[in-house]
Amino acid sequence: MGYFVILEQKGGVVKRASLDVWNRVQQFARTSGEKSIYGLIIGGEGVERSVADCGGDGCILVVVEPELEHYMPSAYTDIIAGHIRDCGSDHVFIANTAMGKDLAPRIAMRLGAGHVSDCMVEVGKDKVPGASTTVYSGKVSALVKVLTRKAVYSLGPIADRPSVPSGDGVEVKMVESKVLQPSAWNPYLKEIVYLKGRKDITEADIVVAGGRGVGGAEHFALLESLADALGGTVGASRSAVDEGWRPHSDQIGQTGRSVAPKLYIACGISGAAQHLAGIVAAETIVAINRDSEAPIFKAADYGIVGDVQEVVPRLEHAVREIVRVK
């Protein structure tokens, strides 16, 4: 059968996500007893340093390529395809992360293989991995039954991150890869610079969201600077992207980014299933609305009822302090 992870890098170092992903797989074949384990990172100059990040047993396949440096879909997909037939893994994969919900879909289709997105997996003796989901903005969950013999799996966060496992040592193996050109087919999808060097929403121990309590693109300077005294940073809701507040790599929800924070902060947001569905792997969760009948609440582990322009200054000052006397 065999499993194959592919895993995404930015400098050098594997992204929380794809870490997360590699290390439940490890979990998995310890369970089921599989020994066929890959791995396949892709990248420029010094991407072989990231195989550093990833621990336990089986073998990582580098491809070291200049052009390579930034994501090009039908290249990565070319290529990914190619090593998952030499392989001969029939289970594959991939965090689901805006890259990861790209390529998956078209990786599946390369091999013909069914896909299942933003799931959970476990697998047990047999090594067939079960597949579940949620529907309906996460108020039903849905086991998945896999009917083709290769399967693509994009992997949501989970609040309880695997730990890093033991094993013999992974094997690492430099491999080449031909390259297709850019093009309107393949386009070369340049970095993404964030303000202030602030971590990706999906990356973040922390994150501070706003909606459209917050009352205006200009307060959410409130919520900028609250992140940065807690060493997080900034989401949104989608009503406050639809307003123009945020741009749209900040928005949380169904139709935005899921996340799993060990802190998450809603400042003015109301709640709904579509946003909740998307923060069901924080640790924790603190809401501030001014609406003590806010659906957020009864998802909050934490609730703060008062205006957000009052209470956000508040809080960060008390943060502050905290961090001062320490």
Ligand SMILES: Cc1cc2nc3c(=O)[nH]c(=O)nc-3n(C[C@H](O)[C@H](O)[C@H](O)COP(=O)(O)OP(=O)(O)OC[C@H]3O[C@@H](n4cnc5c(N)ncnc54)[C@H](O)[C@@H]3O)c2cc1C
Given for the second form:
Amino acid sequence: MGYFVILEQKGGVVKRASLDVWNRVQQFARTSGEKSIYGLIIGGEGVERSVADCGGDGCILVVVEPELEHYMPSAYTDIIAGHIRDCGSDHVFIANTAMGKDLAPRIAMRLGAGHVSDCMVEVGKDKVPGASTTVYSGKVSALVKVLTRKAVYSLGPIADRPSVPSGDGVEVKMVESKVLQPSAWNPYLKEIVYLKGRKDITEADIVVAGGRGVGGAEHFALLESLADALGGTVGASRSAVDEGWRPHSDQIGQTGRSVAPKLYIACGISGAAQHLAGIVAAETIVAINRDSEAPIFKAADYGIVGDVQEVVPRLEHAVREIVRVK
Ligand SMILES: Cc1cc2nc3c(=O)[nH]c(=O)nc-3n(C[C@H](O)[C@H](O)[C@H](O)COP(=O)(O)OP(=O)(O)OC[C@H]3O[C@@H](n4cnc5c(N)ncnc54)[C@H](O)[C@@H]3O)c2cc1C
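Got the form predicted alone; could you also share the form predicted together with the ligand?
Below, the chain from earlier opens the complete complex, with every other chain and molecule after it.
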């Protein structure tokens, strides 16, 4: 048996999505009584400090390798698969981030394990995870039975985020990278950062997203201003991305990214199923749309029928007023 969590870091900080996976696996272990819990993180100098936030029980293996500060598919696969084998873990968990989507099938292939992508998992007394996932853009929920002994689960974000577990304390262990030929690793080229100073949409607590109804790239300034007032970040629908108003990294939805903010404000977004697939884990959804019949209102907790150009500045003004009075 045994649970193994692949943790992801950026700039020496464990990603929020990874922390959530670690906490969920701690809950699984509580329910099932599983004692073998391992985590693994790869990064540059000082990355061991980043796992100080991981509570609960078990052991986190840390590979420090300056060349591996950034994700490198083949090297990461070699290292992680090797350590999973050494730990004898059967059930491997990873966050369904961009890196997770790329890495999970590679690890599964290497281990001869089944892989369930973008899934939810529950664990019973038998310690074996039961996975479910959605198909047809979130319209149908499917239970997935893994036939192999080993399995890799890519966990999607959930609205009900797990709390930080208490426990005996996590042991942090520095380990060898175990890769023999660094020269064979594919080189890291460069990272392209579109929105300096703002949080990534998958990490942010507040996301202000715009669709075709925003009306043009220049009008996204209104959304950025509101996001600044709220301490949030800006996302987009596919239409806004297809129009070239926003980069693809901002796209939320089935062919974009899944987000799990506490507050999601959809501005001029109709609420197509493919968009909603990316916001199922959002806690509170506010929709601003001039069409009172727009499907987004069915998914929203609060709806404002009105023009984005009028409503957004007024909302920002109200937010700044509240912050000033406080
Ligand atoms: C295989 C596949 C994958 C897809 N993946 C994604 C995905 O990942 N993410 C995604 O978003 N979409 C995705 N789509 C596209 C999706 O089906 C929709 O076409 C898209 O989400 C629509 O974007 P939108 O809501 O911005 O635009 P529209 O559907 O054009 O809606 C614009 C909305 O803005 C409102 N509006 C217009 N002007 C204003 C105004 N001034 N003030 C207020 N409201 C206004 C309108 O009433 C309307 O509701 C996918 C489609 C397919 C087929």
